[in-house]
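Starting off, we have a lone chain in the form predicted alone, written out as structure tokens.
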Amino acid sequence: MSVRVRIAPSPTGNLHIGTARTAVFNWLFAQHNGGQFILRIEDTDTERSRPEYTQNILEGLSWLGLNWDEGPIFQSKRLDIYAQAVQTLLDKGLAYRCYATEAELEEMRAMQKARGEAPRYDNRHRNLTSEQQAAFAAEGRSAVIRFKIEDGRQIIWNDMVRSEMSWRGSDLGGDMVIARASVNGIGQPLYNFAVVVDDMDMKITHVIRGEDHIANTAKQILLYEAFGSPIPEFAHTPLILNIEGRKLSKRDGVTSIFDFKQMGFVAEALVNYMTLLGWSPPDSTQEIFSLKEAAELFSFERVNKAGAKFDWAKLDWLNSQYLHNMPVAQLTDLLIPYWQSAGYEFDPVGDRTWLEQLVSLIGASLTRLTDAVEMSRLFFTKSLEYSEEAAIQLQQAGATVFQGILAVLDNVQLTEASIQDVIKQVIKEQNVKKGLVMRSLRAALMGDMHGPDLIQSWLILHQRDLDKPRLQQAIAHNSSPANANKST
């Protein structure tokens, strides 16, 4: 059997991490089995579906590397197929027109609640005569199409994650609406019906989705049987939970896939992390792998039943590992848009060599791409604001240290070796300790006592002619009346 799986998002919002994780599991399973991964857009909700959401979904899956083999297939272009399928069930006597009004249904539910019963449709229009149907139609009532569900039926399937699953027909809420109301014909199909018709037509062999679809699966199995169609295998994956163990929501700071991108996560790290949300590799010590590597290892035997807790610290760690091991040129390409958004002035082409030197300097300290904005600010700004520690250090150094360095710089071409010579010369001429000079240089050039390597930073600043103005700024800072008084 050739494996065929699908991801079927609704374009009523941006691609969310829950949908993306489902897509990951489908893609991995297809790849592992040499199968096909199909993309279907379930856009029959015309009021809420938006083309910009469709575009977001397509771009998000592509960014994550989840390329599809067929599609995108749009449900909105298949309405005639659904109508024909509904008619098939009507002709078989497995579905019928229900003319109950919303007011009647509300009254029915209120009575059930008063008796302490679970709300369900009471199948009141299941056996209407043609005369009764005509009378309701004459009143101007429109009819939904309901599919018959027998209360005594037991629905059993072997879930690839949860083993044997069993539902009673009586727990499914009565006869199911499969198409919306229409005065003259068959209205818009509803989810449980359209998805079965699609999966039959597309020959889907395995349906992989979240555990919140389990009740839907029982209903859908009945529809497969009604059409005389082979029933796919089902895998219901664990939900993604927050730290308190509740279903993850936007309140937990989790948003669309492209918001993760804007937060500074790279696609490789995010998709790596999503593979670990509910699945564990055979080697429990392995945490970093590509999609291709994960696909070779993937099986539903290692997918957990319990919910998967979302761990920001783990995602940050994974992201840092990808950034630290990324080629400098690739990392530079990723960082340029963040620097541009921050308003930093540079030529992406003309300053390329300098930018790559900067990336080489700060790359090993990055956790997210966004960290580079603040971390590299001092290399793009002409003047500095001193931290409290740096200001104190400048006072301890006094102006003569910086004057001595400036005097030597006029006759030196800066390299790593020549910087060391400059420092040695100043130490000797001014009879000061090396530690004082090094700390003072950091304060003057970087405005802080913490940061990347001092010598490499100096060389990068020098290439943009920022080192001498900063040494002069340090002298001016110490010479100002307020700071001069502090040093005496």
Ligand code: GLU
Given for the second form:
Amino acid sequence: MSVRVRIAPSPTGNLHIGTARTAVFNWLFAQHNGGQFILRIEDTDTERSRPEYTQNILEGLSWLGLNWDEGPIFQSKRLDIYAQAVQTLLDKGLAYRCYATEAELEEMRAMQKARGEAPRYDNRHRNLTSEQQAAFAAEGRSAVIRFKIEDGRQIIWNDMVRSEMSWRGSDLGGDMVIARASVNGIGQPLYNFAVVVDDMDMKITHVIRGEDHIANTAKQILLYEAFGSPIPEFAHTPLILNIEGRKLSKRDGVTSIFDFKQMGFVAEALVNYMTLLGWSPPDSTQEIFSLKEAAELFSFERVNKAGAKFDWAKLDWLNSQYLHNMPVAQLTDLLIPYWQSAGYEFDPVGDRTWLEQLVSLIGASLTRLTDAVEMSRLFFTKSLEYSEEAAIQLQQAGATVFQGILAVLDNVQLTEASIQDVIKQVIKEQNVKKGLVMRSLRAALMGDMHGPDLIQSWLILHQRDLDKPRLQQAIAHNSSPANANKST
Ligand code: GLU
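Form predicted alone done; form predicted together with this ligand now:
So here's everything in the complex, that chain up top.
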């Protein structure tokens, strides 16, 4: 039997990290077993489902590299199939019309509460005669369809993550609604019902989803039995928790997968991190792998029951590893949009060589793509502010050093090959130590005493004609009375 799994997001919001991680585990399991990964969009909730969320989900899965073999299959296009399936259960006597009004149900729940009981449907319309049904219908009442759940039933399955799971029928809240209210016919199907019909039709062999669906699984198993269909295997994956151990939510600053993209994470790092959210490879020291590599090693035996804590530091570390090992051209492509949205002026095509030089310079210092904005500001913008240390260094250097450098530059063509000669010439002509020249250049050109390689930075600035104005700015800074006073 070939493995068939699915991810079944509801398009009531953007692709969430929890859904994406469930998709990762499904994808890994399918790949590991040479099976199929199917995408189904559960859009029967017409009020909350939006096409833009579907779009976001499809784009998010694609961005992460979670390609699907079949789909997307839309539940909204299968309503006739669900209605037929409801009819099948009605015909079998396993489902029935319930005419109870909302007010009656509320009263029932209030009485249960008064008796200290948990709220549940009391199966009051399970055995109506056809005359009673007709009388309710004649009153103009609409009916939901309920599926019979026997209180005495014990539902047991062997979960691939959580081992033996057991539920009592009496804990499932009474006969369950499988189709919404309708006056004569069969209303829209509810989640638990449509899922089972789809999973049967799509021949899903393994249902892999978040542990928040455990109670649904108990109900769904009863539905499979009612249809006389084979029951798939189930794997309930641990929730993703924030650092305080609560379910990761909007308050943690991330909801959609694209929030991570916005924050400067690359898809490969994020998806790599997601594989580790609840799973560990047999060699637990191995942390960096592609989806394909993870798929080779993946099994549910190594998926934890306990919630998976979301560790930003680890994600940052993984992201930095991917950025540091990325070919310069690829990293440049990724950084261009960030520089553009920072408002830096450049021609992505005409300045390509220069941009790649800049990327070679700063790439190894990046943790997130967004870091490149601040790190490269001084290479794009004319104005330069001095850090306190740099300002001190400028004063120590004095204007003459910078005048000397400018004079040499007037007579030499600054290139990768000549730059060392230029420095030597300045040292000689100015009769100053190399350290002073280098520190002063760093202060004047970069405005800070820390940062990337000075020589490379100078060459990059030079190509944009930013070096001479910076040296002039350093001279002006030193001759300003305000700054001169500061040094005394
Ligand atoms: N639409 C459900 C969700 O988004 C799918 C659950 C399932 O996988 O059965 O949670």
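Heads up, when I say rigid core I mean the largest set of C-alphas that superpose within 1.5 Å between the two forms. Positions refer to the first chain, counted from 1. Keep in mind the model is a prediction, meaning the values are calculated, not measured.
Novice: After the core is matched up, is the C-alpha of residue 432 off by 2 Å or more between these two forms?
Specialist: Yes, because once the rigid core is superposed, the C-alpha of residue 432 moves 2 Å or more between these two forms.
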